[in-house]
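In the block that follows, a single chain appears as structure tokens, in the form predicted alone.
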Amino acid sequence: MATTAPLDADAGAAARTVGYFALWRVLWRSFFFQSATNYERMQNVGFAYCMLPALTRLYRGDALQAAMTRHLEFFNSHPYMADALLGASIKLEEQIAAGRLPPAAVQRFKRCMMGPMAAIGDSFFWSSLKPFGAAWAIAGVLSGIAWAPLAFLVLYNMFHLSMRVYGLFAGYQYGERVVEQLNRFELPRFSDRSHYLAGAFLGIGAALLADDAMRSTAAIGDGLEPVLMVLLAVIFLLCLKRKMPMLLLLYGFAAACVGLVCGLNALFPLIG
């Protein structure tokens, strides 16, 4: 029969804490979070692998095996936001090891929070930050800023690494209340606003590419670039208001750029 304090064989278990060295090991392992993703239980192996340095500080023998089994259940969330759940789960495991919580507490917490964390991470990183940075980089390259792709990588990884580090240590400090701390950043609000900026940069990039294509072929359409820029920006903003997926906009933008260049070169081939 399961007990509230799984460390009956170790009298000093209740006084144990994980410590920051183990947390840094958990952070390092979190970069391989999705290495063993499977169709049956999704990211459960990655989650248990990340938890192992902390669990070995709290449990021994059969208690360690039981703790690992708890974290091998189904788990699926955003890989960047999962660090906050890792930190909070470690905090809960400390309380379980001390006998203050039942083992099922950490399982309930993970089941309740993995979905909302996935939704926040998907909307912020996948649907907002990455398209916004990519659109800015495209417009930058077309404007002659050769280092724009490097700036995009720096910007994106600065956000994602900061979220990993802060999420893990805030989760360990606040436990189940880590959600309140993450809510202060208002990531969903930023996600909504960044869509408009990404659309504007895509429109600017399309206008710049059209201008370069016209300069390299025939001198037609001079003076129409500002009008084209405004029209394309309005089109993208209208698409965003209708909730068109940002990835579809990016791929559509790339296809339109290629088609525009090929069409202009076909109609007005270079001389010489």
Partner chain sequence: MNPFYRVDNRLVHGQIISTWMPHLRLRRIVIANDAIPDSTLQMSMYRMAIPEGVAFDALPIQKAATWLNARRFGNDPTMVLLETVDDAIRLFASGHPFPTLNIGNVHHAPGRRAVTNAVYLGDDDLHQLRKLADRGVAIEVRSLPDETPTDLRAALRSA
Contents of the next structure:
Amino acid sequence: MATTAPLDADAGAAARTVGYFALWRVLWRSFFFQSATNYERMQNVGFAYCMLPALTRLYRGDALQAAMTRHLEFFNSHPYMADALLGASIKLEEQIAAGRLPPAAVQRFKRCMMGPMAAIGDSFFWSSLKPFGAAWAIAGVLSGIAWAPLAFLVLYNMFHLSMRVYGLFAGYQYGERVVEQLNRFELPRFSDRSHYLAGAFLGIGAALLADDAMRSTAAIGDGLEPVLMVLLAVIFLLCLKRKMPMLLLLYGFAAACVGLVCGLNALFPLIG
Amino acid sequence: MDGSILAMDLGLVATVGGAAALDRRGAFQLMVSQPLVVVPALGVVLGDPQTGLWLGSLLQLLWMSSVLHGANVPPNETVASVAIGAMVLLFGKYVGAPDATVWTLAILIGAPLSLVGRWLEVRLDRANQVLADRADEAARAGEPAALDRLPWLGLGRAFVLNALLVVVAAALGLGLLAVVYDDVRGAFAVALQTVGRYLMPALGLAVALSIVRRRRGIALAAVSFAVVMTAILQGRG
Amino acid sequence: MNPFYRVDNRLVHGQIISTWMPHLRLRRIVIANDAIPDSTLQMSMYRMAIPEGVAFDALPIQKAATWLNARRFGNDPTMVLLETVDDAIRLFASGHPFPTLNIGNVHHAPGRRAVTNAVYLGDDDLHQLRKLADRGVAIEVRSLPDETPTDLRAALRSA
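Moving on from the form predicted alone, please list the structure of the form predicted together with the partner chain.
Every chain and every other molecule in the complex is listed next, the one we just looked at coming first.
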């Protein structure tokens, strides 16, 4: 029973909508957005998988085949920001199903928006919120706050889950205009500022780590521990800025340290 | 050493490793997979949250710059951290006190796993090509149910292989750790303490600072370090 | 090399903002593309994605060539983004002979083969790039700043 037309086109009734139940199913599925990431088309299977509850409400037969196929195109964006694009795509699909837009409209929209959305998501979530939250939580753990990792999870996911839920429903409400709605939050501005705070918390963490070293069996005495710690950190920072891999530095310096200590001890036996 | 209990613990390690690997890339991405969270969680499961907290913080610092951008796959800090955490915690449970020598050795043994984990992730992405092809077939046939199954195949495979990688690495690493630990004495012990107490924390701090985008952020780090350090030294002296 | 010319099918995205921008200390991003300057939606999206302190321009390719020729970028580290290899060729042919070209991301399409994980090129693309290389353009394939550039020469020779 393959009908080529959208469900209600022949009835000439008001355009069909996907309804809120289907949207909640899309939201749930969006947590598995990257489950079938592949090199050629990246998150395409994930995108189509998330769209299915909506697509099956709008189309049957050949129209469903065409809709599934057009959402299996290359797609690559930030997984949290994808919800806004899913919501807007569902809105566009409703209009396509009603014959008010050509199917290419949703493909063009996705192609245009995946880059900028990834830029905002990567720089806000991956490069700002995560390091900021982690820097805070590390300073917390080192100063004895055992629940700091839990607080990190709560803080991070407040933003993460809000972005998913708001993005999907705002996307569905505003369609392509969801972009302007997201603009209002000025996430990039927060991204910039969080780097100051992350730096400040890392400084606290450094002091607490130096304090740890002072109280450990590896203490040098004379308050030299903080000096050594800062000196090493600066050397490492300069090496990392010259694109040396972390593991190379780890093994290189560890080997040098073992060689130096054992060699010195062989010449001037101080340690048993 | 009770074999059946150790086997159960290794099963827990595998489960935590597989689940964390999924959270990192394929499902949810709640950041449970961050070393800071997953290593203390492993500590709770294996009965030593305190060691997990300290170790998790150090590993988080060391791999702070591991970020997924687009098609680029960074080192997998999650599988490395779970395996390192498991070595230290299992050593503490079955062999002896997990002192600085133990976790220093464990990090040195387990760190390259981040590269093995990345290799596995790349292989999985390649293998997922089959899923994309099957999705095309499902679309051509107009069968949503056939497409619905594909994400679970991807997730299942990623879970099993990452869990295996973590548990095998943790078991082998634990064995190696126990053997090497017996031979650590004298100058070698002092050198390892220095690596664990100075080199590793300093390297972690440098990695974390290297992703702070603003110069003023680095300056703030210097200021807050000076203030807190002064407070600590005065409080002591 | 300033400006830095890059082919990236996603134009401005996470790799640009989080890795290339600090690496090149970018102060300006220029998109040369025929469709984007006309779309207010896309323009506002890109403006939002690019940090405040970084200037952003988008121009149709023909105009971009004239504009880039007339400008001095001495103290203004700039990245010029092109969506496709085709667009890069057109910019070159429009009278703006850039000296270097970075190929960052070109996604898979029928007829294209994998050069790296992120770059897929077809015979036509390779043919076009070869013509650029013959005219002295240094071409590299590299998604992120800290990757080792992949050599295209072998692929170009056979094209």
